[in-house]
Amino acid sequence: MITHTMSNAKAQKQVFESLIEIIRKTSTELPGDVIRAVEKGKSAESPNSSAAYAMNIICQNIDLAKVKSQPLCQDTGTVIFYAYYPKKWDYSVVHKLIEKAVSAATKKGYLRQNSVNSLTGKNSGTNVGPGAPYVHCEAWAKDEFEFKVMLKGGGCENVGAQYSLPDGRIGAGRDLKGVRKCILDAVYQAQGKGCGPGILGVCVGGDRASGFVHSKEQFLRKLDDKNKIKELAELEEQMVKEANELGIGPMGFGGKTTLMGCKIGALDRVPASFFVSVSYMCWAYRRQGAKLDKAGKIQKWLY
């Protein structure tokens, strides 16, 4: 019993240290698929244009953050965790380790002190408080851990949108043609306020709460993957093409790179409702994940 307790304590310490490293990497280094999308956008812009200038600054920022191991953006945003852990571990232990790691990463400067009490305006200084970080925990049968982290900036969060169809304002009915109109309207309304070029996560259906949750989960997909649902795969490609023809461009300066990606999922809905939930992610598309062995050591990066 004593040996088991000591072993568990050792594993907890290792998981804690691994979580800090996952947070550090998420905050300071963009995944390969995102970097490739940024470079593609940069090459699409006309030389000496404002759009090309903006994309050059973004690329320089990416390189500098990685070299200095400093946050890609001063707004490290909402910290969102997706955690999968062995059934023999207790939920409360895993959740507490995540909170401790977030607090430690904040002290190290990987995260900005970014969690504010909505009633008093007081900053916790640790990024830990009611609803912060946002954690989805799930036990599974595997004898290993998997953690995914997303840092969702406030600027891009502000330009997310939700539609209830039919929507007479934009002429959107209850079908994929209506969904298309919702997505394009969300992009047009955002303009450059979401720190574009951006990425969209979209959920068709669900309710008002589950729709936004599922739309954010789309950001866990790689930009170069392909939707398993043919109709949605076609719509994803169409939305990127049409959004980039709007001329909004990086940071709203005009240009050909308004969106770097669009990922769409679908949930069942009740007949009375038809929601389209659109989450917007800025160019600093910070998401990372890792598989940990049963001892808590990082074995494989997921992005």
Contents of the next structure:
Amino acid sequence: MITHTMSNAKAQKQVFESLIEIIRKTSTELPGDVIRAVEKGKSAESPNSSAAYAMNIICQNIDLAKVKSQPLCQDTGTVIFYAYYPKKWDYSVVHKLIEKAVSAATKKGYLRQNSVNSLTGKNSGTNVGPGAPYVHCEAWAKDEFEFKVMLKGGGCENVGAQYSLPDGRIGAGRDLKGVRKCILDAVYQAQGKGCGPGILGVCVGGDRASGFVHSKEQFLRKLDDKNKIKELAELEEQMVKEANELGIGPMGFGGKTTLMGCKIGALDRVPASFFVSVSYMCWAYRRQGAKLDKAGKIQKWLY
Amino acid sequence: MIQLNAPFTEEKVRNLKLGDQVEITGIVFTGRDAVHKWLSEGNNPPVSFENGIIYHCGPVVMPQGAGAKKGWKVTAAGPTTSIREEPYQAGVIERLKVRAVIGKGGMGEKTRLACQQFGCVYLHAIGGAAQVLAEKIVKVQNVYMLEKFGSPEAIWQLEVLSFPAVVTIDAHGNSLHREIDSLSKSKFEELLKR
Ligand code: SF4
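How about the form predicted together with its partner chain, since we already have the form predicted on its own?
Below: every chain and molecule of the assembly, starting with the one above.
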């Protein structure tokens, strides 16, 4: 019993250390699929245009942040965790470890002090508070851990939108054609304000709460994956193409790359409601994840 | 690429036009929500902003050294969303004779008209490029209102070298934000009909 507790304490410490490393990597390096999309966007812009100028600086910034191991953007956003842990671990222990790691990563400067009490305006200074970090924790049958992290910036969060169909303003009915109109409207309204070129996470259906959650979960997918649902796979491709016809471009300077990706999921809805929830992710698309062995050591990066 | 070097004069900024890519060298003052609200209440800045540049930025600044060598270092300094200052910006440009405003996301009609009337430009920095932009800040010369407003909201006097930005509102009444909005709007309406 004593040895079990001791080894558990050791594993806890190791999980904690691994979590800090996952947060560091998330905040300072973009995943390969995102870098490829940024580079593709850069080469699409005409030389000497303002759009190309913006994409060049973005690329320099990506390189510099990695070399310096410092946050890509000073807004390290909302910290979102998806955690899977072995059954014999206690939920509250895992949750606590995540909070401790977030607070330690903030001290180290990988995260900005970013959680403000909405009533008093006071900053906790640790990124821990009611609802911060956002944690989804689940036990699973495997004897290993999996953590996925996303840092969701504030500027791009502000340009997210939710539609209740039918929507007379844009003539959107309760079908995929209507969904398409909502997505186009969201991109048009966002202009360059979400630090584009951006990526959209969309949920068709659900309620107002689950819709936004599911729209954000789309950001856990890789940019180059393919939706298993055929209609959605087609719509995703079409949306990127059409959104780029709008010509808003990087930072809203005008240009060819307005969207680098669009990922769409669907949830059941009640007959009375038909929501389309659109989340916007800026170019600083910080997402990472890792598999940890039962001792808490990082075995493999997920992105 | 156009080098925009201090001193910033009305003539210099009137020569800039929409879409110009500039590199700024000289002094900029950070100012965001608290500062703009306070200035628009009629307060005078502790240092003259005449012919100066205001940067919408809440930098991450770390104290450095000790004793006589005591100073500051900026570790992240990307632009913040400018539109929040729209209610105040025009008045600040007029009263304090500011020559340029740096930020991101663009500004509205009041600011566009003030730029035209009083000879000012809006320079759009690259949102999110915290590391590149921090490298362009070569020195923290001073800080004002630190006690009153706290670090991100204080007025930081920064010396910048080749700080990159794009002119998105010029001093002739043009706004790239307005142009892109109307171009994308007609495209959007066309797509809706498809
Ligand atoms: S929207 Fe993204 S890139 Fe822009 S400031 Fe916010 S976190 Fe940074």
